[in-house]
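Quick heads-up: it's one chain on its own, the form predicted on its own, in structure tokens.
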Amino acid sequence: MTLKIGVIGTGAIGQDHTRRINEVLAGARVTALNDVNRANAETCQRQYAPEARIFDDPHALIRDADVDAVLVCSWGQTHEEYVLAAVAAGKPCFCEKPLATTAEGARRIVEAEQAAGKRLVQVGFMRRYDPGYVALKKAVSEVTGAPLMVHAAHRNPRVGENYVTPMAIHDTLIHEIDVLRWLLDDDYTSARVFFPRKSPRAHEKLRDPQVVVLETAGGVVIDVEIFVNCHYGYDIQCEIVGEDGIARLPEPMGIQTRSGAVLGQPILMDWKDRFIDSYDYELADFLKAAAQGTAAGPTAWDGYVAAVTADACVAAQEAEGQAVSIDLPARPSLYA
């Protein structure tokens, strides 16, 4: 049987997602498009999706016979509506990355899953799917013996003038406080930011580097460098200090070149380029659970323990280098 599959957003991701269903990954079409502007919708069906329908209203694409799971790819502040509804309707659902703007509407979303009794929601933290993640959390299990410390850092080459000083967690650092988690298996408890000096290619509304500090229930603190305007190209770094040794995340596959008295290798400079097979290797699992009518990876309490995380370090950005604490209830049986 072939999975159809509802899209809602097709912007940027949203094309490339259903690209990626109709071109790449098997066992799936996508066979309903939406977006607010409906140009964007009619470009994607032109591209990738001809047999596809546009459909006006969300809430008709989702609750349609010929839909059997949604993905959820548009703005930011709509996530939450379009979940829920899509729990509603008893069919899987992909969101991008946050499940919902607040704290308060993942918990919501966490709630009306436990309600369905079952897991339908999939959140876009692709970085779990990365080979080199993947190896690295391998690495933490079978080599470094128990963290003690993890560096990291998030750089990218630039931002644009809409870009300030919050978005370097709810759009930058939420990805650190995901996969971190994931890898350590551990939950935080504190969280603390420092400024160092600004950087002169940040704008006047951002501060910029800045450095989060966060510590879990199991002692391991955490520092990550965030630097959206680095200049030199977009850098992903992570290293593991055990009891027993060190595990680095390794560098994007590159031609190195000896030349002119110089050992180099370039250095990448779009995310996409840096994640490009995590994305492959998510929806396909996605699909693939979908197929049996459930989620699979990130979970909806993975999205509500990313948002309470990240409400934490903004608070923690205007606490300037005071700690602020990070509450969680107790995981849900749902999610164990």
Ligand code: NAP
Second form
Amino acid sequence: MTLKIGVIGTGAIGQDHTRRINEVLAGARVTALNDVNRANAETCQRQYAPEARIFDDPHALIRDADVDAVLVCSWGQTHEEYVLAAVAAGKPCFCEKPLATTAEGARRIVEAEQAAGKRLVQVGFMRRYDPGYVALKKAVSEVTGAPLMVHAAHRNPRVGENYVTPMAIHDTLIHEIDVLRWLLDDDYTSARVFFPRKSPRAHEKLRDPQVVVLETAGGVVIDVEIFVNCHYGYDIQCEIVGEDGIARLPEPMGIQTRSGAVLGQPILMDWKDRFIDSYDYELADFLKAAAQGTAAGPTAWDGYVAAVTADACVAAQEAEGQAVSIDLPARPSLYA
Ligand code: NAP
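One more: the block was the form predicted on its own; return the form predicted in complex with the ligand.
Entire complex below, previous chain first.
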């Protein structure tokens, strides 16, 4: 059986996922496209899905009999509405991060999925599918012993004028929030944010760099440097310090050179290249589960926890070094 997929939001990532489904992965075809900007949907149709129909109404796309599962790749503010509609229609739904732009919105999705009685939502936290992070998780269970500390960094060469201080949490740290919780199999209890001297490359409305310190229920202390005007590259670092040893995220593959008295290795500049394989793996996982009428991978609960944690981190930015507690309700049995 070929799974029929409807894609809402056909900008950068929506087009790339359409290409992935139709040209890279097996078992599914994109049959329906929607975007507020119809020109984007037409471009997507022309380049990657000539047989797909374009819908003006995203809710009509979700209801359509020729759509078995839905990808939500539109602006973050619209995700909650479309995911709730897909769950109400009983259709598996892959939602790009964020699941919702507020914790209450993510909570509504968790409640709707619980009412549906089965998993229907996968959140696009693709780092869990990155072979480097998968190997790091294995090293935590087999080599390092129980984790004590995590040192991580998320560095971008530069950001635009519209990227303001809270976006360092909601758009950038959000990936560490999810993947570190998954790596440690632990929940956060508090957040603090420290601002070193501001980089002269950061524009007026952005405090950059910043350091977020998270504590977990298991007593692990995590520091994450966010530096989005580092200039030199897109650089993701993660080191786990455990009772018996240390494990580091591997560097992306690159040719090592020896020349002119320098041992060199290139550093990526574009975030799109860093986790390129993990997008294939996460969507393959989605399609496999959706063919069974359910969802796999990062859950709506993970999306909710990420939203609660991100809100606490933004409050911690404003609290200037003071700890902000992160309080979560008990995990529902659907997500055990
Ligand atoms: P983008 O290029 O701006 O594309 C978003 C598309 O959605 C645009 O075509 C936009 O129209 C359209 N749109 C806006 N409101 C809509 C609505 N109400 N209904 C349907 N379509 C609507 O952005 P993007 O980079 O693809 O990002 C899309 C989402 O994916 C964001 O939530 C982002 O955080 C997430 N994302 C995740 C990753 C990851 O690493 N997991 C990477 C990239 C993006 P206009 O052209 O008129 O703006």
